[in-house]
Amino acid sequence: MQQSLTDLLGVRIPILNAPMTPQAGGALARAVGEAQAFGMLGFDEDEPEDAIAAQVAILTREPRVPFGIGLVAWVLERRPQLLDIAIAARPKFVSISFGDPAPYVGRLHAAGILAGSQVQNRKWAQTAIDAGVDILVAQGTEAGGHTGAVGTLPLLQIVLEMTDKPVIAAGGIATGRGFAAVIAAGAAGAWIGTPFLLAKEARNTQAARDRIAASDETQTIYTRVYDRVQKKAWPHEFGGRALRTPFVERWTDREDALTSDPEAASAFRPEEKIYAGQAVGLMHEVRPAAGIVREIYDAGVERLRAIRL
């Protein structure tokens, strides 16, 4: 019999916060863990090592709670020391996404750490399976931040047919109804990002919180503008879902023209870049992370119990 996700991760609730950077710092991951779900810490590609250490320290102080760390494959190629930092923190789980996790799985397993990967289509799911990961995260295009082009429900069905390993659903899950839907489809748990942007413990600004709370489901755009204007080395196939602004709407699908025009690029305001998913229209107020976990989980369990075929 397959071991449940909660048993693998050592928690009671099969909800993980997405390792959003910089929002998913130590305080958010710890609050999610203390709510008996699974907290994930995100390492930003440009974050200094001493700043990362400070966030890790929040999670490793006593009493410890189970936690995980999210890493990006192409960033590890440039900063291999991030894997050393992650292993030294002794997390339960490390997810390596947006590239092949194979070069790193062996070291994680040797350290007694579960390995996983977010996958965005059949090709990346097979890559993760061949790499020997323990857990896959089927990340649909509804998700905020960097993602692929396939919807969560089609992708989840594809990945579930490919493996008997635990598959976590990600993208567009923000309420008990969404949680119940993916669990009923066969997901082992839910990987949730956008609702935690309004968690009290998230690392973001009040201005960002205000914009997120005021947005609806039509106000996101899938774009590569921010990566190009900030000279980020994200692979082209992974665009980012963000809140719309006049700047990003003007230059989406015109990135070459933008980057060749210094005057146009100078109009970019970094504080206006807010990655968020299509579920943004479902949240409107800042709350403690524990309340977000409990509301989604309790309502989801209630929906699952009410199912009548």
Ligand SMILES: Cc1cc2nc3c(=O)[nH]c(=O)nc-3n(C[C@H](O)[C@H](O)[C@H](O)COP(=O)(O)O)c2cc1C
Second form
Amino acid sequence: MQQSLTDLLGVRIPILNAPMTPQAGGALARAVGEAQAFGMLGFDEDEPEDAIAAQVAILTREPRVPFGIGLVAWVLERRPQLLDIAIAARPKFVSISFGDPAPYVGRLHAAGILAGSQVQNRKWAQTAIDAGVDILVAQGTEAGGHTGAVGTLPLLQIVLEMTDKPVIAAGGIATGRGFAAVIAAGAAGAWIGTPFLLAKEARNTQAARDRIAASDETQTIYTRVYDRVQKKAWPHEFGGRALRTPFVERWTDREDALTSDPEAASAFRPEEKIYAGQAVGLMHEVRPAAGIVREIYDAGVERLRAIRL
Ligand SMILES: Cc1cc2nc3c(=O)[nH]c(=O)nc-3n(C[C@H](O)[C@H](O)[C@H](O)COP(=O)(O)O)c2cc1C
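May I ask for the structure of the form predicted in complex with the named molecule now, the form predicted on its own having been displayed?
Following is the full complex, with the preceding chain placed first.
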């Protein structure tokens, strides 16, 4: 029989906070771990190594909680030392997303670390399976941050049909209803990002929190504007889901025109760039991460128990 996700990860609750950079730092991952779910730390592409070490130290101080680290494949190609830093932190699990994890899975396994990857369609699911990952994360387009173009529910069904490995669902899960839905479909757990943007422990500004709390589910856009204007090396196939602004609405799908017009590009305000998913429509206040975990899990379990067909 397949080992459950909670046994694999050494936690009680099959909820993981998404390794959002820079929002999911050590404090958020630790709070999620202390709530008996699984905390993930995201390594940012631009974050200096001493700043990363400071976030890791929050998680590795005694008493340790099980935790994971999220890395981005194309960032690893440029900063391969991030994998060494991740392995040295002795996490239970490392996810390598947005590219092929194959070059790294062997080193993770040799260090006794579970390997995973977020996948956005059948092609990336097959790539992750071929790479030998232990856990797949089906990341739907509802998700905040960089993602693909397929909705969570069709993608989850596709990936579950492709593998017997544990498949975690990501994208748009923010309440017990969403948690129960993906578990009932066969997901091994839920990977949750946007709701933790309003966690007290997230690395987020007050202005960003206020905008997230005030936004509804129609106020996100799937865009490559920020990557193009900031000259980030994100592969074209991964756009990002962010809150709408007049700037991003004006230039989405017109990125070439934007980048060839220095005056237009100079209107970009970095503080306006807020990546968030459609679940923003379900969250309205800042709360401790433990409360978010408990509410989603308890309500989800109650719903699953109440199912009558
Ligand atoms: C602000 C933000 C930053 C993110 N950064 C990363 C990242 O650095 N690495 C990563 O693998 N996923 C990242 N993600 C995507 C999440 O891992 C996850 O797929 C997503 O948050 C799940 O959907 P949800 O936001 O609807 O909960 C980010 C998401 C957000 C909202």
